[in-house]
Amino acid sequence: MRVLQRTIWWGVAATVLLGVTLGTGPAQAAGAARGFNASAVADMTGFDPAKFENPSGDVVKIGVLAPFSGDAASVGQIYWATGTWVASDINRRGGITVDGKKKKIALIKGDTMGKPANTKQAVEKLCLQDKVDVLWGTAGSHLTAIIQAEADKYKKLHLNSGSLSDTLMEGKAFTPYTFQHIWTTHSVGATLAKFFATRQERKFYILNQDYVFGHELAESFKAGLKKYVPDAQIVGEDFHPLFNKDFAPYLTKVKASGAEMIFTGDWIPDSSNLLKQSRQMGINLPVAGIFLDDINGLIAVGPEGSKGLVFASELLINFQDGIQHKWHEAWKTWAAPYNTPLYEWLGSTTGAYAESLYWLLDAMERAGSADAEKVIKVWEGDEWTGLIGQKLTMRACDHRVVRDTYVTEFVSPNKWYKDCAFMDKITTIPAEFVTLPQPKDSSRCK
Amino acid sequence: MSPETQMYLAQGIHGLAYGMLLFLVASGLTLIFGMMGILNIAHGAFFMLSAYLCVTVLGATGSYWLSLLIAPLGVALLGILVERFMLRRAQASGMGHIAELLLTLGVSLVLAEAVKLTWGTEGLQVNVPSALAGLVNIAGLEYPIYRLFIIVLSLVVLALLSLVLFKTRLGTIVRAAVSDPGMVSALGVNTQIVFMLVFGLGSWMAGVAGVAAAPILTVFPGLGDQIGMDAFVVVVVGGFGSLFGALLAALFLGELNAFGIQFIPKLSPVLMFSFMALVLAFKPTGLFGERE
């Protein structure tokens, strides 16, 4: 009976012990769910996106597939932040045991320049010069798709934080190398409506960038309303290029519509222009969207004007959580340029990109090997803890990501900005409600 | 008034305040693509260039007055340069408008690159000065007082252009020159510092437009891309060189972006180029077009 006891005794201290080491890494202890785990965060002082190297030796190599040239630079640039600041602390902490060894984490730029052919370019490159482990990316359905299926011909894993396409992991689009972090068009017009559900209003125009984002956008939000505002009224619809100019016309229109509120799916610039003609001719009117947190844009609209804005994200990361003050402490030194109000907090598409990285990498050392087969095998239907301690499941019939999501209402004044209105209670909106239904059209997930 | 007038009303000072911006970016190009013949494709990177400048001025200064003074000046001594150093030597070279085609595309691209590493990628945002911010009431309408200072800042310059250009010495020798520059070299006139001045004068223009957009734009690295484009439209629908002609096209085609967003918003991206393609068809010299 003696031995019987001891022998239980070493194995609970066994377990123990192994949990606490497997605590450097990037998952939690053993015995508690596996996740993400602020504390386990290592020192992050002196760290700077701008002087980040690369370590030396055998490494796991990530291609950052972004724009880091052509208009859409600012979008590589922030990619490039949340990149560096995950692979700074996973090699902070010693980075990652795969292979028998501890590995770092090396970053490579495969430059989209927002183009597909650039693109197509910059992922063969990756993978056949460079020799990635995994291929990150990137903003954009059109050019995902390109690195959907060249993940599939070489057999790269292949993570997708910036595209929101409903349709990316259905029918012959869908790949085992391609997982899909980021939330969809469906969970977003899904989110916007169950919130309303609990809102006043119910008078909605639709103002929206002319291409596929922007239809798809609208069609999940009018979906939404349908099944959980029913009441509602869809009082405008309109489609305005990309980066358009005057958005006092679709404006007029607004007005006279007797619309309580514009839904939008634009994106910087126009996010910001449409927000700041709007309140230039007097019209203010609450925006609700899912790229409204453009600190710039809000700073130039000041607090009144950027009040009572309605803003939906996968993820929303709370003043108190952990690794909110880490970032934002490390932040305060950081050089051009990454020293702007757009890096100063770990916002929702900061975080959510780095979300994603520390679940691959856990994924990864999960696997104990960066081979694409091994890694999909531990990804597929693993239960995962995030950034602010909520449930993530990557379902394995289609790679997308079950979970909760959440919306805000900015008001000012509030704990993150003085010019502007922000974030404050957080309306968590759960899973149940936004979750696209399992494709119909693969044989995966019947 | 009904608010359907109302909404009428607003649709057509949208397109009047809309169509004279076009006709402050398209006049300096008028200049330089219609009277010149130079194929200037970074006249939309000069009007994004002074966009920054003014952030800058602003910055220092906190005057958006001296940015409008400054800003576009700066853009004007750039004009200078590219046109002795480089434009110059292109038209030198006998390929015709095909090396002032690809140098300015360079140049444009250049210059797109250098707002990058100066100033960022991010977009960057000017407010509206306090003088001009607010509305006003126009028949029971609320107006921004900001989109009629720019209606009247085009007028402005257009009838300091108009002066300058039909009314001076100055402006015969200009006209003069673009006409026929071998006569008027032969009557002692220095043509090349004429046309580097004209160059100059038409990017201070692009710079005038660029600072009047700001406030109602983010201003990041592509600002320059559509607003060049659509003032091309203006310069090839008004006319090869005619002032009034581009106004009247920068007018016409203001007002048909708004109510095309109002009556026809699905076609309304396509309006603006499918009237260019008409009057190409029936009328290739443009509107009220001199020259050919």
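Between two forms, the rigid core is the largest collection of C-alphas that superpose within 1.5 Å. Positions refer to the first chain, counted from 1. Note that the structure is predicted; figures quoted are calculated from it, not measured. First, how it differs from the form predicted on its own.
- Relative to the superposed rigid core, the position of the CA of residue 270 differs between the two forms by 2 Å or more.
- After superposing the rigid core, the Cα of residue 246 is displaced by 2 Å or more between the two forms.
- Relative to the superposed core, residue 368 undergoes a Cα shift smaller than 2 Å between the two forms.
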Contents of the next structure:
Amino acid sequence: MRVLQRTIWWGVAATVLLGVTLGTGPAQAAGAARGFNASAVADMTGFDPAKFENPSGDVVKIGVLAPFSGDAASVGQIYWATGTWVASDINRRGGITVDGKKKKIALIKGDTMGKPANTKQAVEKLCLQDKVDVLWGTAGSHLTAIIQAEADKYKKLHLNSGSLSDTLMEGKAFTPYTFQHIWTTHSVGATLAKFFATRQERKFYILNQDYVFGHELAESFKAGLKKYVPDAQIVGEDFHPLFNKDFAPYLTKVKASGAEMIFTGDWIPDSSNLLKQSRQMGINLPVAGIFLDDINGLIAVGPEGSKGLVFASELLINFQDGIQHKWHEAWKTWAAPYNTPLYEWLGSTTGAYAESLYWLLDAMERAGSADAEKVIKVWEGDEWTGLIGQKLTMRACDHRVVRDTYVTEFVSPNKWYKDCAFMDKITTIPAEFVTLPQPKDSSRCK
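Follow the form predicted together with the partner chain with the form predicted on its own, if you could.
FYI, this one's just the chain on its own, none of its partners or other molecules.
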């Protein structure tokens, strides 16, 4: 198993950073490998997501679908920080070539409030009133399913950067207008199981949010363990409501189960509340998950409370990368709510969101158009150099990304933060072990 995994230290991939070659125009062959050095990122001095203003004139409009209010408003802030960074970078470099002329990027908020009815209303407004070219989002696979259906109805490109459900791009749910840049629940389960095959932990307690993603992720983790860690035991399994306030009933069962590790797919605020309440109850078990990098939540439990967490992601960004330092320098002048440690560095979630938008805009540039049909032709089967120099492939038949994945354990001290444990060594899991097989029920994939 160890031979099939390779452990890399910070410092690798410090030169090839963003897979974007903007300004080349449609003459560049679709599917050609691309990438540019960190120095190609614009001078971001003075950039602040709290003060972002859309350019005037003829622009490419991106509708940002995220919870900008309600219990998960912090997720919307992450979308906005990332989206405005990419838009500002591209705009400062003159925009992208669309319909024979340079156009800058405008972002328009669509507040889902984390609720199905509000999501549908937000999509309709963005498409019918704001006339956006692209829909971008969102957190929550049940909400993304709504966006996909509406994108298909209005023939709008939809970039899914936040929802992992395997079923989103299968069967009747598939639409050619949606591209799933984010990894899938299958990939998460396989990634962590492959990682735990080299570790001592064998007793796992699953605690997830009670909706389609949480249940799919639990099944994927169990399937991964069965394949790669056949002697592992699931000593408990529970599902809690979204935006849960009281984890004590669940954690009491965890404590009595004899678990050696808690596995969770919870995202903020649930992930941070789960961690905080477990430590308050004297439960210092390590937690494995994919949304454990909420720095504000980690600082709340301190170095001891966050040490030993196992964090898996589709993207872990080098401390030394040039884009990191441009982001970090800009962050020093940001206003609330972006002046907290959560945004101090370009993290896995913000990095993946940025990567998805850069890839989208590069596909538009090569298509020479914001027209959905033209961009689809370029993006299907595209091979592209990602944020950390890794090869990304947009699988043509089901519009899902094929990529390596990564796992790290949080340690203290570390290079990043003094008030909490954070990433150290990174284990890379090759794409061949974690990629969801092509759907068998699709004629496109035969």
